[in-house]
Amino acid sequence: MIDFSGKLVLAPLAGVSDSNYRLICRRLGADITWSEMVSADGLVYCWEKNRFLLDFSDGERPLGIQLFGSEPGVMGRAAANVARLAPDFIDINFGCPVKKVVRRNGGSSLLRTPELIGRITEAVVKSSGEVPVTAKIRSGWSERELNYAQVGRILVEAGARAVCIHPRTRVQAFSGKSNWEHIAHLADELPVPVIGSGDIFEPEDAVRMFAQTGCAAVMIGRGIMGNPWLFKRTRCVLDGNPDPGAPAERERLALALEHARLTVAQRGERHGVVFMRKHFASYTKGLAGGAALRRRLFEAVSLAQVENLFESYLDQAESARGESDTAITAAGCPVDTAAGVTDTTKSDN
């Protein structure tokens, strides 16, 4: 079984945590990765169409493949197919709040039927052979239906080897604050590793989650979208070293371009560049003039266009900083490079 103790893990993010992004996050400090959420129905009934969602390389390990579905038999068959690919573990999604998943009685919809959660987990464990099974849940369907502790016990009794909790309800979706007390309660209740998730956007957030909840590992989701350096920064702080801080513009856009090249190699140029638009939006969030850059990136259909846009943006940004420094010097003030950078990198969001 995977050792989750003290680990930082990449959340399963639909449309984001594909093989390319998992490789990037591993290189930048993620200890364990999760695949995107994969439909069990899709794998059982349309294997060839959905098989690409399971592609991974050894560089992404330790890796879990996450499945969702509502029929124990179908989930078992899908798990058997996945197990043949030898991931490090198979995860079951009982937490997704997205309407199209909930309408099919998948994800967090199943929190209303704990008995069915138990049967699904038993079917997946039985079909997975030597591959360990984990599960991801939410606190409950609503504030009136907080049953995470009950569901956690059912999961362990059914054979789950670790449980991840995002301590919001399905009704909350991603609004409000996650309730870390639920993570602490579950960690006290269960004899298996509990992974905490929710509201990790800075290294100090992960430090506090470990300290306040006693969780075995911290899962980072929305906080790493366009910001995989958060893993590296968080590991530095956890190890007692200074936070190296967010990367400069050039490093950020260099990684965005590397990510685009990987995606184009996988999906073809036009499709790959279009697919990258959501990632470009994340990579450029907070950059000075980022809104204007994004508008032009969203019109790009080739790598050459993306490269030219990035280089043009960086040239203009460096020129603007140089003009700012010159103006300060002419006014008889000492040049403060840090202040100049700060002034030109205000968020446009």
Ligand SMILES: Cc1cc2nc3c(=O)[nH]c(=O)nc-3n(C[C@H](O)[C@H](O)[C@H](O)COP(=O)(O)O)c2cc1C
Contents of the next structure:
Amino acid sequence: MIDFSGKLVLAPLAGVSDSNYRLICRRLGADITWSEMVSADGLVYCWEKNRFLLDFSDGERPLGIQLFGSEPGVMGRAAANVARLAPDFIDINFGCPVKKVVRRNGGSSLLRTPELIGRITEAVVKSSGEVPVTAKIRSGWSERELNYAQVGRILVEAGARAVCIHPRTRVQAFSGKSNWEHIAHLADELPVPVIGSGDIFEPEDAVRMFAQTGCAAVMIGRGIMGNPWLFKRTRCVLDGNPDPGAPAERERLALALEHARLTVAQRGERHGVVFMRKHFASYTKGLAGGAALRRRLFEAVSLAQVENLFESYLDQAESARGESDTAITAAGCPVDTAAGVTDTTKSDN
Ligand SMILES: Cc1cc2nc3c(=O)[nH]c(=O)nc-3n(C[C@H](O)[C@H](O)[C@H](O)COP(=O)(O)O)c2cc1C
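I would like to compare: after the form predicted alone, may I see the structure of the form predicted together with the named molecule?
To see the whole picture, the full complex is given below, headed by that same chain.
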């Protein structure tokens, strides 16, 4: 079993944490990566069509492949197929709040039938052979049905080797704050590593989660979307070093372009560029003039267009900065002496 202790983990993010993004996050400091959830039904009934969802390369390891489904038999068969690909672990999704999944009694819906969670986990463990099995849960269905501790015990009895908790209820979805006390409680309660998930947006959040909950590992989700540098920054701070901060726009856009190239190589030019829109939205979030850039990126259908848009954005941003520096100087303010430029306005006086 991989060692979760002190690790920073890329969250499973449907539509986001595909093979390319996992590779990027691993390079930028994620210690462990997690696949998007994959439907067990899809794998069992349409293997050829869905096989690509399981593609990964060694650079993404240690990697967990996450399955969702509601039938122990189907989950077992899907796990046997996945185990043949030898991921580092197979994870079961008992937390997804999305209607489409819940309606078919998958994800968080199963929190209402802990006995079925036990049977699904046993079936997956039995079919996975040497590949360890983990599970990801929420705190419960609703505030009145908080059963994460009971579910955690059932999972361990059924053979789960680690449990990840996103401590919100299904009813909460993503509203409010995640309740880290549930992580602490579960970490105290279970004899296996507990991974904490929820509301990590800055390095200090991860430092606090480790300290306040005693979790083995911290998982980061929304905070790394368009911002995979958060892993490296967080590791720096955890190691007692200063936070190097977010990268400048040139570096951000260079990574967005690299990400787009990988995606185009995998999905073809037009589909790849269109698929990248959500990532472009994340990479350009907070940039000055980002909204106008996004509007044009959302119309692009080729890599060359994307590259040109980035180049002209950077040129304009740099010349705007140049102009504003000149304006400041012309207005008689001191030039930035910290950058080693002589303050000529003083000797003029
Ligand atoms: C776009 C998106 C997709 C997600 N997909 C999955 C998924 O496939 N499987 C899963 O277990 N959790 C999924 N989650 C939940 C995250 O893994 C994580 O637990 C949650 O976002 C809380 O962490 P955060 O506050 O760091 O984002 C998803 C969340 C988001 C925002």
